[in-house]
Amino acid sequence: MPEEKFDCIIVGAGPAGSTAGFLLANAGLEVLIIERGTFAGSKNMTGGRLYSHSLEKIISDFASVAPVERKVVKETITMLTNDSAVSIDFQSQQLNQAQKESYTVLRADFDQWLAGKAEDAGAILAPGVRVDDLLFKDGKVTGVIAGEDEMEADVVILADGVNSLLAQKAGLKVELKPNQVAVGVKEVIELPAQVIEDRFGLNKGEGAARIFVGNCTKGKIGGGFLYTNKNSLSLGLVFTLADLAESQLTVPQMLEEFKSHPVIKPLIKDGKLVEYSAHLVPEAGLNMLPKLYSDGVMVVGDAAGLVINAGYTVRGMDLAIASGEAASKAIITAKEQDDYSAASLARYQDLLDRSFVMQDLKQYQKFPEFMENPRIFNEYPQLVVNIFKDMFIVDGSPGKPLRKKVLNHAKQVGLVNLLKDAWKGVKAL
């Protein structure tokens, strides 16, 4: 390990850390990226959905060389009961337009590629190293401690994931609360490319993304997801940690029941399980953001809670990449001024405030509270399924006007509840 002082040490080689390392090294700064895993991406187990706009601005046409899996051309939201489902599909040519595309990715491959870009730019990547603590001098972060090694830097970027103990030691955040995070569990199920394309109605290279709500989490706050990769499916569930404690089933049990659902089972038929993983996901949006900087230190990506769960989509990687870019710009300015104080690094906050990151977080800041409504995961999927059953099942019983059928089912939920929840949903979005 080099003994000299670095301009910047980055803890974590995920999208946020590697983006910052790439841009800083490109600007001529001496950068060390420390990754706890044996390689970049070995610890990153998210479902794998990348909205391209933030990285496209940094590395033009990155998808032509990066190990992306499939471009998403079909979006589906599915409401599940124990034996039925109602789905809404969205397809549009606009999903193919530049900076509007999204891709499925396998993080072990994608993160290695992005970290490699940082290395190519001149950053030093040190995998398999755990950072145990931070170095402080006169209240300022001046480096990191890894085992018996002490490494100094003008500034440290913390990109070490949602449960960042280093950010707590830096005084930037407090211990997470159960209602602020979710548990995500995912399986990667191997299937031939042609089988995937036939089952999901896709052309070669095209992908599908599906979100599930209702029975998949047994009425608990959370949902399911399915992403198509080149030769596999990423299938999983996400549960709010606070709500999960009240469940009578374990997470593996719920995942197995999800896989056995009559809608899911045909999609994964004859698939081979090649990976199982679990991880924490920031869920509270703007309401869980820590202080983002202090003297000699900044926090980015998941470590800063930069994730948006809007119900119909979950975004994290595009925010992480943008935060890495903003952090690098602030550090480049700090380098020019030879000033790494909190006052100087405040430019990071200013850049985020003027970007889509903070604007989108503010836009959706009320949505996590809205999603705590149990009717969203219980009564409403059942309501929609019951209405569609009345529309499409013909059994010889005398017909009734559709408006009466809808009204009868709505009364089961409560018309007042429907109106209140609809109004809260509109305000939240």
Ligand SMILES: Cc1cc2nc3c(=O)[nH]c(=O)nc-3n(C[C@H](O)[C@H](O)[C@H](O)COP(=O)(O)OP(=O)(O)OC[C@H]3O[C@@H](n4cnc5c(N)ncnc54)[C@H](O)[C@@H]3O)c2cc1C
Given for the second form:
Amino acid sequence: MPEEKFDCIIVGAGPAGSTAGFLLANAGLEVLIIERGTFAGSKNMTGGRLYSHSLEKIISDFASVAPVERKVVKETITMLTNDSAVSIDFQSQQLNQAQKESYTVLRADFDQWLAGKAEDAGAILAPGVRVDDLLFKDGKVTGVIAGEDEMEADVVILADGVNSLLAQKAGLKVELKPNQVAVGVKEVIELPAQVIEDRFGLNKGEGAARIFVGNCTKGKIGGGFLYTNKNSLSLGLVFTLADLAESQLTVPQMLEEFKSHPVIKPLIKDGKLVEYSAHLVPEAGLNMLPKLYSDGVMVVGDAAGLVINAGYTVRGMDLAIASGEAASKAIITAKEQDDYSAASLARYQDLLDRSFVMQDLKQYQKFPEFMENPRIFNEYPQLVVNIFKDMFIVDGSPGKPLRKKVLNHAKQVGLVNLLKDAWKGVKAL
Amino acid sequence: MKPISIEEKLGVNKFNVDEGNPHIIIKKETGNLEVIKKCVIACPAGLYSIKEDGNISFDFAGCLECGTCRVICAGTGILDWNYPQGTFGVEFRYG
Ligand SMILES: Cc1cc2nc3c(=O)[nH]c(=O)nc-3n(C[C@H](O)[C@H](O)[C@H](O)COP(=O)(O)OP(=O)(O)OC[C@H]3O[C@@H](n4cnc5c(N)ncnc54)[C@H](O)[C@@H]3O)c2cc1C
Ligand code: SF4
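Alongside the form predicted on its own that was just displayed, please also present the structure of the form predicted in complex with the ligand.
Full complex below, order starting with the chain above.
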């Protein structure tokens, strides 16, 4: 029999769970956060960049105390073919402004810090415990089961990440499909801070974010990323699962090839591999939105698929944090009214609908479909590289006017395709 | 950086293997090669392979707990997939 009853049990001490735990404990509720890893963050990985705005609202100036790696001041998108690359760089003072800035993070440190904030506020953190199932009474979720233990609560928050086996058990969500998720792999490569700053043209403490499209996934839907940390680089690839089946190379092989690409190789030279990780990313946004709440239970963060896949970047942590916040607000009201029914917890959905979370997800709703176009990963990087080759490679053969060169290359893709895709892209955004 | 084999890569990670208690079990060994082939390609840890005699080889010890094989095999009844028990499995020190 359960020994005591909590106001709220949260499963998962990622950004979504710990944010909710922090805010609920701060409001005086009795909160238990259960995490299967030996410490918060020990099971989690991310590409690398946290947009600060949503956490900033909750813990102002968090970056001055949290273990963030570097503030991103330089963004680069690179189109790759097998031997060439065209990059676009973006640098702006605006990347530095409060609420607009972003930081690279490593999750083992960052998640421990955020879970620690929840503990400081009074939440109980139980690491090293895997929740196996939910307790139900009259169709309402009343707690969790972990091994032999049963623990009761007025409300359970499922913050258990993309696979969320528990949201399925709660009947809120159906099994993920291969076209709704991508698999991400990442190496953390150690390098001295000074080398990183010199190599990427950064001042002390500043960071760079790089996105790659094209040959890095061998034309498969997906892309590459590189983030600079204090003393390491986070280098990885992301592949939509559905498109991977026909691949000639395995995922680990493609990562090795990416590392030996002439553009990447010098960036990681003399680096030392210190960790290799993998994780799924929910990619279908609103098209995979589960039921977000039911009697006595809510689902937040990746477990609810709250990730924006904008092709050039994946954003999930700021949404996870904002959804944890929305859930906690709904629960604080539910507690005041002593009503944890679905009708009461619906406030969570209202809050999300009104926040950037749902608005941004709506804006990008058509994007995953748009990205399912193989030309984006094959013909277009090649097209751009070809145009630049014509502009910059001089070998003594007679030149043609640039207008003709561009047109010639564009014709190879098909002008109609090009216009169609451009229009689709504009519409998708 | 020199090319690194997947085994060497996993060797860099910290694992606390729950010996004798696999969290992923292949239930249906035969007749599922097409699905398992997808796992061979997609498993980030390279834990799936198909042997010359057509049998499947799988080792749960280097699992990164991503869930990729779970999603690929969903609905086929091939896999029994769970997270390792609390504290077991991979422990990311960077993440
Ligand atoms: C390759 C890659 C690149 C990405 N890049 C970015 C990026 O640059 N910027 C960005 O904002 N987002 C990025 N994301 C997305 C981002 O990482 C996620 O959206 C975010 O981590 C979600 O947080 P969460 O708290 O919802 O879930 P998670 O961080 O996954 O936390 C879930 C927690 O629940 C625990 N858990 C699960 N099941 C149980 C159980 N049964 N019992 C107990 N505990 C359990 C887990 O151990 C884990 O700690 C990326 C993701 C990937 C994979
Ligand atoms: S969960 Fe991921 S790492 Fe583990 S076996 Fe499946 S695909 Fe491989």
